[in-house]
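Shown here is one chain on its own, the form predicted alone, set out as structure tokens.
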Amino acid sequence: MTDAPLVFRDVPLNDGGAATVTLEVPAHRAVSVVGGENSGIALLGRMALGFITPTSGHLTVLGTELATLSRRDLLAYRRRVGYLPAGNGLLQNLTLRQNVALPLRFGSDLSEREIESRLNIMLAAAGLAAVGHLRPTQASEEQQRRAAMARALAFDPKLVILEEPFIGLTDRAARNVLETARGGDSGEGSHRTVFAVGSNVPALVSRRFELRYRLIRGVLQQED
């Protein structure tokens, strides 16, 4: 038995199931792991939040069978995880500050005044308090990677799932949204667990990842 937040065991990533992955992600580390277009790095992140069930082999998180959990109980679950998508997953016709109280709005029983005290936090938090006005297509390509992490954040989780967060990035701010998605770093290692999936993590980034692998066609390798 493991304490790991998220572990893959012997799960498929084809529909054959020739190659599987096993994989731990352990506590208050951060893991990436990169792969190109046919390697099955897409489905990595989408499992683990559970859009999509393994045909076989056991994936865990944060101690739950996710093929055990009900539609409702999956709905519940997801607000335990912060997940940043690939593309950011902002919706056009809300402004920043809209897309960041989205999860507050719908998820939590706030009052207006509590939601609005803790918007202000999380947008000074994020560097997007001048900004929280605009909507995406007026903000800049890291001051929508920011709105989204400070979205997925909202509820403080100690899992992260990010896709393919550091394209059109640059360097520093890749570091940054990382740094962001760590919460900082305590005896234990870093305040949250996170799990990155993508087709390239920046060098600059790279030594940031305690654990680093490569899907090759299925197949993980651990990089140095």
Contents of the next structure:
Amino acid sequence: MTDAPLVFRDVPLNDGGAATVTLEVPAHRAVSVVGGENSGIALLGRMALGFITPTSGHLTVLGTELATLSRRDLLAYRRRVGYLPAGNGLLQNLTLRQNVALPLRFGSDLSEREIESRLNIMLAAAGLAAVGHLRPTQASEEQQRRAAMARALAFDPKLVILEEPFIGLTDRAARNVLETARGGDSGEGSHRTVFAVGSNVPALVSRRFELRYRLIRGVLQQED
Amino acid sequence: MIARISALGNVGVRWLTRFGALASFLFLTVGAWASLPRAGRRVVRRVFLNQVWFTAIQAIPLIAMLSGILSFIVISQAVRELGQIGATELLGTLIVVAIVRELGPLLTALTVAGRSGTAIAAELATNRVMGEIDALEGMGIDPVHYLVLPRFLGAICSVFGLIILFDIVAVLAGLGAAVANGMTAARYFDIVLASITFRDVWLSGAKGMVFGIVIGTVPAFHGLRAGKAATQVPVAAGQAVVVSIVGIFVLAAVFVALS
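Show the form predicted together with its partner chain, please, the one above being the form predicted alone.
Below, the chain from earlier opens the complete complex, with every other chain and molecule after it.
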């Protein structure tokens, strides 16, 4: 038994594929897994959210075997995890502010006044206070990513899953995204556990991950 | 020969499978109300009101115009033709049966299906293409709760309300046509009120509900089933409007057969 919030054990990356992944993401650490676009690496994040059930092996997130959860419990579980999807996943018919507010409005019992007050703090912290009224298509890529990140962190989750978090960003912006996800440092490491998957992590940002893995020909290799 | 029968069977199985999936989606949508989180209700209410605004309020001029013109044409012709054979009493039957009970619900539903059904399907398919459905799921928000349920309820209320509007405008336009062709207003209302029964009103309302369910379900079903390529958006919209129209006509025939 392990205390790691995210554990993959002998999980296949492709249907019927021989290559399996065994990986533990320790608490209060930022872990990156990099692989080619068709390597199946993106599936790790989707499995960790319960979008896909592994055909074999075991996957445990925050002490829960996702395959055993009902639909309702799975939705409740996802509210405990921060998720930054590839492409941001912002709703185009809502403003950045409304996007950030959505999980709070849908998943908490806070009053509208409390939500507005919390939103002001979140948008100010994300540097979006002046552009909260913009629709995603009117905002820059960096502003969209920051809004998506603020939305992912709405419930201050212990675990954050990032899919292709750095694509289209400058090194500085990418580092900001990672630091926001980490939530600052505590005595044990970062405030949150961060699990990032993608095809590329900029060199400047890569150093901020405590554990770095690369998938090479179906084998997960730890980088120095 | 066997190959042809087999191919025919395959088509039948495909249609039945699709119909089964659609029916299952309808039950899922209806059941979603029970599992909707308390906090989510105010968000769903907001989306619902938006849907009613786009589907019903913005369609009022179009429905009123269609109803007015249709009624004016039909009643003008009827007053002239029926007057020649001394059968103007049949005018009431014509406006109640043909317009209020049959054409009103049918034309209203077809208009809403063409106008809002395509919009719903295209919007949800775009949500899918842009990764917004996955993002909602990732936030722990059921897309059926947030996207489908308010549109479903909005479509039902909108079609129901627009049919009432259609009927009122049709009766008033019929009055205009009758008066323009020499009939008094009192005589017109005598004929219409003598012909209308509670059953006609009830049937018209029931059709509004059923057609609303079709328009609230079919486009959402096709929109959410769309693939992740942008080319899937018009495909979903096209399929949604075709299946909705066919469904509305079939159900209209079922109503006639049963009533």
